[in-house]
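One chain follows as structure tokens, the form predicted alone.
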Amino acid sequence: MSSFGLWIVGAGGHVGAFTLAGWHALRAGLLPPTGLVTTAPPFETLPLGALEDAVFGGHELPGRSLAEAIERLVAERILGREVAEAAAVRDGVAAAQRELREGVVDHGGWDDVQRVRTDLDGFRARTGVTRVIVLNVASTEADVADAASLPRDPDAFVAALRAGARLPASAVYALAALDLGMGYVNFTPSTGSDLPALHALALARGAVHAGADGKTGQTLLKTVLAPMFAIRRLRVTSWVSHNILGNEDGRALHDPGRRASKQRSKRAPLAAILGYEPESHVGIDYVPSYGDWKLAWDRIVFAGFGGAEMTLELTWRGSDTALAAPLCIDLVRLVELAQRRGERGVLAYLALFFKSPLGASEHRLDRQWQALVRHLLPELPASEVP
């Protein structure tokens, strides 16, 4: 099988330096596959690319170092010192840290977007690898306010940026990437390719894309207890969510802008499931001290036989860094393989890795699981879904 490249956006910070460290750390079997559904049935029998076929590079502002993105990835207890100083994890990285490049900040145009064309398309010469994934992992973006006003052809929409039009860096990096002929995972809750004309560019392109914004935590939990609630009719009146984090996350999402964008996100999931809209409330606080430790709340009321009201009450305190890497692993596994397979356009059927599935309006992680499960063996009977 030919090797495939996997750029990431966001290098540097604490998700894409996990992703990248354990990646080499699996590989060289220094670290289980906890959190990796594609090292478990039923997927592991599935021709998914090696992780020793995987070459990388990667976008970052300029300064940032790999080596110290790990360093701190093990001063927060998240990634264990032995593993960090393995030659295997060490040279791994060093060779990514080679193929980083400047990174686009905040919004571009058209001219950035030919840059970033030109370090993915070197990237893809230099290794000589046949495929490549773009996978962003940088910090949230606020949401686009004009973006009903893009062009929704693709050409058109290329022209509006010629002609002076800025997209947010997530949108030019996919549509880079897209123009390429490469694959992209968008997860962060950023606009990335959800833009009509990039959708309609990964068709023509033959390119295929899926998002947005990883479920790591709090939301996947949400995906689990709605339906709950849904099933045995037990109306929710009011869920209040609440979120203590320090970590770069943590710093982007104290902007109010960047805020809303995940919160929006957040909130997707319960309407969805339970068919109407119970009082919401999705709090974000940054407490520099937490550090990659997030603490999550959750306060659900709902009624029951009689108008009784009860309570149910959560909280969750983890790593979404040490949450989100082994997702990342696997959709990058799960996106090549769509490569090879000649798909196009959006893998609505990768549902199960966001809060805000791009192509998919099922919310419910049961029923995202099944999806994955018929498209990926179809052969498969239903009795032997896991």
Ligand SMILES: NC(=O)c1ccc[n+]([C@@H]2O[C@H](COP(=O)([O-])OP(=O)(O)OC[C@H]3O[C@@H](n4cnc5c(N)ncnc54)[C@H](O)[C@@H]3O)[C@@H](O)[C@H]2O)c1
The other form holds:
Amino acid sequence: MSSFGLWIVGAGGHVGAFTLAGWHALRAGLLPPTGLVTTAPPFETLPLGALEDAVFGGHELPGRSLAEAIERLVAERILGREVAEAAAVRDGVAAAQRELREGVVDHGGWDDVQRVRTDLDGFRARTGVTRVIVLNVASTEADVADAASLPRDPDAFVAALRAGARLPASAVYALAALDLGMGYVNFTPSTGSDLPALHALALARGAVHAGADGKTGQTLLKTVLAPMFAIRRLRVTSWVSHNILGNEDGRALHDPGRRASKQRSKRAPLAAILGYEPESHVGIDYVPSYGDWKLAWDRIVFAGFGGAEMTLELTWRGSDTALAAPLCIDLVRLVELAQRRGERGVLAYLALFFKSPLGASEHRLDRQWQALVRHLLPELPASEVP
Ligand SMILES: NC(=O)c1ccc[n+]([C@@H]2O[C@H](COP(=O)([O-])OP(=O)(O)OC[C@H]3O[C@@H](n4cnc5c(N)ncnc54)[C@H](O)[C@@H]3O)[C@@H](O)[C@H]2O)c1
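Okay, that's the form predicted alone, but what's the structure of the form predicted in complex with the named molecule?
Starting with the chain above, the whole complex follows.
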């Protein structure tokens, strides 16, 4: 019997579909584990759940099929056709399609929470899995001010929902998952589980959660480079970042409200690492012909001894989805392990994976790496930490 379930919210999007197809390709030996942290030293000895032991389901908006999502990955040269059409991948995708349910659009109330809860509980019962992890890779939502004003106490929070309060869809999924004791991972900048009442609920139900917003490209670079300027006392005057992307995420981020939510998440690390706020700007432009192959450009102006002004420019062209999917697989396996070990609440040691890490103020990649290793392998001598 399978021992855990992965429930993907936004399964028919790029990241959702590649996480699903990539998982099946990995377990069939069709793809090497490039970009995965958990299969390399020092983590290869961790007792992670076997890739073979997972079953899949998810929520999507009406009218989106997983097979079509995989076809889009092939058309954009993110996934090779031979891998997409291998029986192991095709069968895995078809099985997940049978467990796909209609999602909550934009906002939801108490009825939606109940419906999502029934979907998740039904999946757990039908598949016989003991643990389920809900992964949010749905389109980015706009920031919602009202959700933050809801009661902090879980019972009062539920009472407010019963009385008609509404939540952003990401928080509806998080509430249902945590209430059932399931793990929840928010790979997006949307609200998800980051409400006081949901933090308290996770602790009360013995559920674990992590987020927010996968750190895949430009912000990953920032959290490596900014410490260099800080350590060498070079004063950053301005740090201007631009992103040009043409995938559906880019289209969603064309909406000013959703874009603001992503920009807030992308800006967070810089001031925290430098200890002051340089002039900064994060632009996100949607240019459809770029597809998934995002161009990220950074221009950093900094001052040296005697005030000499210098600049550093960087361009990065990458497949957003190919960068994101292995992180999702790592996260799900680490959260499943945390559940099995009886951890509860926010998994702050997973900060390495996120732009806006829940429960952690550390943004520097190397420090986040040390924290991850120390938590997962406390016995490992410092001299053996890669
Ligand atoms: N690709 C990356 O490098 C990266 C990095 C960090 C964060 N993210 C975030 O991951 C998310 C997914 O990115 P993507 O490129 O796969 O986007 P995408 O647009 O291809 O996929 C999003 C999917 O979510 C579905 N969806 C929208 N609202 C939903 C809802 N309420 N319930 C269920 N499904 C819903 C859409 O129909 C779509 O299929 C985005 O929020 C993005 O910001 C991506």
